[in-house]
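The chain below stands alone and is given in structure tokens; this is the form predicted on its own.
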Amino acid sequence: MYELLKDLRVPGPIPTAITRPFWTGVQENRFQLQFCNCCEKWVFYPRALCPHCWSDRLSWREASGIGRIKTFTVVHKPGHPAWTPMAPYALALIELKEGPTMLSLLVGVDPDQVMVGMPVKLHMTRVGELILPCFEPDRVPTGESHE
């Protein structure tokens, strides 16, 4: 899987004076997330005020990179053609530690193993010419919690 990856011509994303900071982090393989420093919360994704308190006091803090999937589906059909040598694929909303969720490819599982709940860990994956924040399964046992 990786190495095809590494062959797709996908578009990438278009950073903004927002989002730039994640996504330039992510270019370096490191994974921050703003962090609310009025209420103490987590955001994702990047925005200028925080979604639960309204404060404009953001800052970028390293994340864990660890989480559960939430609710995923398996692409047979993808959106933009570049993606097609790789379906079916999975993505996932993946509820991060800190609280925040995002969507992403999982790497490393066949579709079919796929489960809600399933513990997920980091994976900065070569697409192409970019660096995007997969997850791939982290395998802790069953039970067994990250915190």
Contents of the next structure:
Amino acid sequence: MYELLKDLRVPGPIPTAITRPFWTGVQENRFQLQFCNCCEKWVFYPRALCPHCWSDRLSWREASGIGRIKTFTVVHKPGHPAWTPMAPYALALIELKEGPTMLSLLVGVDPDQVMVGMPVKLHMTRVGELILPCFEPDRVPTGESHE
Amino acid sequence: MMNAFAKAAIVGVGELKPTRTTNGATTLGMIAEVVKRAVEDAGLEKDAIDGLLVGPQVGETPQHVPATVAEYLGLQPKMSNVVDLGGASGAGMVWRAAAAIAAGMCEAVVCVLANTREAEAPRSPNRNPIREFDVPFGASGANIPYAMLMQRHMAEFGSTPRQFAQIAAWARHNAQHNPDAIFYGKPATVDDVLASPFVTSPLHLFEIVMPVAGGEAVVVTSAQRARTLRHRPVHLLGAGEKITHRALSQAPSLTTGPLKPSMMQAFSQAGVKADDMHLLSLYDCYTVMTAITLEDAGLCRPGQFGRWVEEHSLGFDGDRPLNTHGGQLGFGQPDLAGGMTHIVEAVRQLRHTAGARQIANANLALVTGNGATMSEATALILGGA
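Give me the form predicted together with the partner chain now, not the form predicted on its own.
Zooming out: every chain and molecule, the one shown earlier first.
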């Protein structure tokens, strides 16, 4: 799956001035989220104002990369044709340990084995020219290299 | 008839027969055609229209949409707006029209949505949070978040693929009584639905709307003028609206949505409850959306739509008629106008002009609109005279 992903030519993110630190961090293997210095809640996706308290005192903090699957789907017919070589692949909504939920691609797992509630951890993955913050099942406490 | 909305009534409807593709048609041209039909149906002259509500014209006229439409149709409205609520746009227009009438700004408002569907549509890159944080992971389009809603419902409540499939089978059943439906002459059983291929599991192909070209329009006027026109007026008895998020990752809940407070507000204004409805005209882009709407309406307990669907007959001649025109699953979804098909059908049923699929003595209907992924919600209670 990783070899296939490396060869994909898919639409990448179109960062803005506000979101660029997230994507730059990811390319450098760092997973940072916004943290509101006012209400002390974590924020994803990155914004100009905290959606909880409207403060603009948002800073970037390293996040754990640990979460749990809230729900998922196995995509057989992708909405964008560039993803067709990967189908079927699993996408999930991941509730991060810090609170916010993000959508991501699940790697290192048979799509048929995915379950709601499954613990997952970050796995930075090369997709075409880019690194994307993907997730894999968090079964083993120690981290072996995946490459 | 105590609230301000009840001073307004829908008196005209127009509809274009859905087609799979259009060849060179323009959205503006289709809007004009369907508006003409609605105004003629109302028995009004063109110059009587003094309010105009339209949808966003994706890929065609990004700015000044109402002025462009007014110019094209030779209208000079006293109020016009774009209503951009996805599938809730149609229902959102109806109460806005009624509010404009109640405020004394307008006397007759036309609400319209239409779209073309070229075989080779261009894909345009744009910039928004979904484009940035969903699409790069391979999550393009609406199928994926709705499949995620369905998966969550199954995991949390133990609902089954067969229970969801029944909703699609009923939609096809009702479509067999509507010659304009895209699936007219093409019934599908529960087993057919389950045998259709996975698009994005657990969603099967037959649980997803068929995209079509088409258009819908309604004319809203004052209850006073409505009495002088040719059709039995259909009054707006209550309305509710709520918008909560855009991307599913940001949704406050995956098993209940903003339609719940919208419907409660509409029921409360109208002084009715869900069980009083003769017609449920519920936005059904996917089977799971209908399932959650049945639960959010209070027709059954949270998570229990499956048993409710099994216990009731949802045909036009059944005990709980649901989407008698076939719904978007059976009639087809003409883009944003898909949500307006539910309004047009409710008007027909309450006028008692629904022909072969007429519900006996229909006098109260719940209409829902739903935009994005359970994000934008509008509910209307419509009543016969």
